[in-house]
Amino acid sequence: MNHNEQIHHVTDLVELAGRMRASTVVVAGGDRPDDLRLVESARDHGIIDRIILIGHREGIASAVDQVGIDIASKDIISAEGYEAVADATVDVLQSGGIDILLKGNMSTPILNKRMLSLAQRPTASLVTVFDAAPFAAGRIMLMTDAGFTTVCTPERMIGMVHNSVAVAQVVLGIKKPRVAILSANEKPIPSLPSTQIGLELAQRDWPDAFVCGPLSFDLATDPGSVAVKGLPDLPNAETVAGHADILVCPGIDSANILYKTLTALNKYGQASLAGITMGFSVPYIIISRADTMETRLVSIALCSIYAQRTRNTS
């Protein structure tokens, strides 16, 4: 397995995952036809080989018939109601042999609460891998956290950095990623707490990453803006400014706005993106209703690559 294989575009992850060992996926709330079409597509691409569906048995049977998907009877687990589905999902994950969790027709807060019993990192966070033609000349990047971490304290943001760095290293082969802690200004301002947090994080010792902050979006991603505005007087600015691999947003508001911007660009063929929720015993996919089928499929590929490359190291 070549961890240094170059990934130039997010969609390359599908082909790479298809060449690796296939994964087993559990769908919590597996009675939606769209989710079954998604996992069947992933199986067709060689990304997954076993699909376990948990939820209302009659609803699952109806969806399976509607899609025409082949699921072994032992891989359909009956559970009535969100609480029961969440409990059954955690039980299956604890039994081992599972590579990916996909949230299907299921309450996200209920599932997330039960998943805390499987936490393996101090912070759980959503990491998005993306490329977008208007940003950073279209090179592949990561951002966090558009959908999981609501309160971005310094401690939570430290965890978000660690989670993002792990994805960059394991999936993209970036040995020491360049991390930008985003804000609206490059100088600490008392009235703008994100600037102070950005500097605090940049001043920490990071043996596996170059961290710089606070940085505006343009100074993090655009060498031209750096040339015009000059390097800010910040730790690691000469390494990170204009060349960030990872964008850490100061809150879920800004991260979600950036994510939805990428989603809009994706619909016009100007961006591709995939998500992985980090922090638990298996990679976890929480799909937005606005995500395209491409984004959903690449997210499974992303999680499969991460799962297979960490299978014997966790």
Second form
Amino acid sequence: MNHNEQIHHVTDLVELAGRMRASTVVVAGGDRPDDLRLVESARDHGIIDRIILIGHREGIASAVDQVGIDIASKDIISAEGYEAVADATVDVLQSGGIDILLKGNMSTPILNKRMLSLAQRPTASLVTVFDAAPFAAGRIMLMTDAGFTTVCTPERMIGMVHNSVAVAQVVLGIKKPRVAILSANEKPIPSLPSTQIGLELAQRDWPDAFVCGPLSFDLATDPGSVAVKGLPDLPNAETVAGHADILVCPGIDSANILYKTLTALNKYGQASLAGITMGFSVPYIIISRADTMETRLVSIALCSIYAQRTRNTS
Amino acid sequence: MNEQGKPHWVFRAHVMDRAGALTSIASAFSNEGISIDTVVGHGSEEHAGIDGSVVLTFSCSQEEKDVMVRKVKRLSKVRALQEHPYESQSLRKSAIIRATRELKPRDVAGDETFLTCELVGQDKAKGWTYLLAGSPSELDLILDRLADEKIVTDIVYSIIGL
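For comparison with the form predicted on its own, produce the structure of the form predicted together with its partner chain.
Every component of the complex follows; first up is the chain already shown.
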């Protein structure tokens, strides 16, 4: 597989990342054995080659012993308490040379608040890359935002579209992705604000993407539904309807439900997914306790590919 | 069944890029916490973009196996997958063994059938070398018995296939 080869399934990212330059990962709150098993697995796959652990020194030493992982002593940074771990993490990221941040045993709000000082894009958002057998004939797609943006104003949704488009372009090689702004109806209805936001976003000028909205999930992903229901009278409908690459959910609640549906399908063996939090100086992985080992590993692969390709182009 | 009482399974995956396929299949099993017992790659089958097959054995519950079937079938480099219980009579296993003495028909008698047994070499220092073949569960029992009786000194090569 070369860098220009089409990625058909999310799990292909592991092999691709393993063939690229290996990344350095920093684990904020690196005293959880499960996180160490994850980064060790990523190191076994050739995705990462250096692991920096930040947190309670004795806790890290105990986890390192338990897992039997080899970590250089200079790569264990002692910090007591969530605030100190967050501060130390930002310091390490600012010093450079880090490709990926993985949130370990750490308060998400505290780390996110500190990370804002490293924001490089107007909006920080979670982009999920997935493929699922029941959706779009198993085609690889992206969705946003299942876990980071709690209030989706039109301005934030613009940022979410830009972040998703960047992942589609950099990782999947889709030059001009087809973006569906999801809602429950294709007609703007005052009582359903997401339909109005969908149309507002679709009417903007998007040089790097085809954006259409509002679209229901089936009209965004299923050409069969488009054939039955007809093409909606919306900007870019002929390009996006039935063929969307990116699904922008109207809020974190609907996005989280879709994400958890994908997680259930993943556990059943019918879907794969990986997440990357965009907007900061490095790709950021916030792992859900419900995520499988596969999702965690592929997330590291996704972030590594993004980090290496943006490093190479910058 | 293995030592934990979990059923033993055999997958045969028809693949493209055998090395890459092996990596992705192994990763899928590792992510589910299932250990692969044995794995063998077979040679080229020059049709339909398939360049070989991978046969692997493992133990897990039926539900876990069903998840693995779905996961492995979805891997990009896997073109087709066949699954079998290890006890399946459609499977064949062969082994090259070294024996301390000449084997008698009763040495290779299973419950219902005799194994295929061919002498492939005899050497003063190494003893008798045989090729044995049969269903995996039957061959395993006979190999265990021959080892218990200290007739087998070495299993040089063992492979499972269809």
